[in-house]
Amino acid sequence: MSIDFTPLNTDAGFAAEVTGVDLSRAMETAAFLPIRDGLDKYGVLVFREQDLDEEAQIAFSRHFGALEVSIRRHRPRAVAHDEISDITNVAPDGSIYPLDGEHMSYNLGNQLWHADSSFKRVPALVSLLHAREVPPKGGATEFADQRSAWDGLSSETQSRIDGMVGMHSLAHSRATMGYDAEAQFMDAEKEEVPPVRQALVQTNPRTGRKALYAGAHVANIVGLEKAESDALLIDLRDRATMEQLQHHHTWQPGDLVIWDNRAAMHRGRPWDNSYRRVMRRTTVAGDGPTA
């Protein structure tokens, strides 16, 4: 098996398409290592034409580490495993969720720039999103290179923010898009995701590269007055999502996209909700709290 990586953003060395591997087949550790190293290098990896059921996606994902369980697992879903997050507009009965209902209101938060599960005490390390059904247009996912965003900061700004801590909250980010977590979260969900602290700058221990970690789940920076915190977060997010730092992924059925949440923020883009969109995500937990 010969695994090849083709950079998709040659200027920034960010995101690559990977060929020469069938992820539905059992994989030995030695065969997996080039994929792990490629993710360290590029931050985002794109695999086309991958025929994965839930079990195969889970099995491959576990090469990266222990998997999270979905916060939405307590609700009716069309998936069988707690480790699968059902990112979809299709209800278990096959109907399409209405835009003004709880499900799609919650999913609107995915359109904000964020790192997955930064609102958990142990934030996500790697996300793996597989496309089952996609609309004919719209519904893309955009990624922004947070390592290059860090590198582009002045030394004065780097010195100022390295060591700062952000307070992350899922209720905060969802409220930004009009979702009332206090009223609409189940009790089990509220208990699972209280606000948590995370470092504002993340470091990949394998490569030593630093990256910004200031996505939409950050409600405030600990120790700063609200006005100063808000202004700093706005400035950092503007810098972190500049067009030259982005990779735009247009989905095809069978695509599997993997990203390192320390290295990349992402956001979903809107689509015509009359079309079905069915995506399945597995999420690899990090090593521990970051702050």
Contents of the next structure:
Amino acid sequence: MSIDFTPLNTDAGFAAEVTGVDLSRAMETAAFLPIRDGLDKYGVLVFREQDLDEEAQIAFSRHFGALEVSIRRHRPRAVAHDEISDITNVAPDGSIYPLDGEHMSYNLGNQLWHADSSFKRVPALVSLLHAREVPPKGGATEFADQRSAWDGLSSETQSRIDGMVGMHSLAHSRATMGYDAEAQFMDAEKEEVPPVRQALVQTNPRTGRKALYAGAHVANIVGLEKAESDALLIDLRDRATMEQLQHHHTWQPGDLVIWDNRAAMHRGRPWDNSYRRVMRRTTVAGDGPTA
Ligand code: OGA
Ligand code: MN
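Given the form predicted on its own, corresponding form predicted in complex with ligand OGA:
Entire complex below, previous chain first.
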């Protein structure tokens, strides 16, 4: 088996499908490095027909670095490991969570364009999302290339915003979708995610490429008046999510999609909640605070 990368959007060099690798088997560093380099290059990698249990997904994910634990680990969950985020509408007892309950209200935040865990002091670097069960239609995940978004800004805008700092807050982004963090977060969750500062422009140290980092968790830009901050965020987000920057992934069971949160934003799309959708995510922690 030899590993191959097929670009999925040839113009932009954003997102590629990877074939010729079985991620359920232990992998040598020499075999892993092309995957890391491919992720640096394409920002999003798609692997099909990967038969991964929690342990295999965790083992492969660790090649990228130390893993985060899920902020939802204190809740009843259908997964065994704290390192797995249970992105699902199926409760541990097998029933489907109602759309108006806490669980789905929290998960609705995934439908906003975002970078994972940017609300943590050390934000996520790589996310790895594995499809276990998917609805017959809907429930796609969309990605937007934040490197090309940066490249497309005028040099005036680039020099204005490079060096700016965003204040990121999970309570803020969840509130956008009607979730009341004050009432609904557990005390342990509140303590874990106070607002944090992150650079508004991120740089991949291996490639030197810069990228916008202005997803839904950004509540405001540090040092700007509210009106100016809101206007700048609206403008940047419009530019960051233009159709031509996007790659849409339609899920099949067994797909593993991995993305670099410094290079791409993503969002989930709605589906008919009478169908089960069961996804498992592992998340690789970054190197440190970015601002
Ligand atoms: C995530 C996420 C979107 C989806 O797992 O980080 O945002 O489509 N998921 O499930
Ligand atoms: Mn996400």
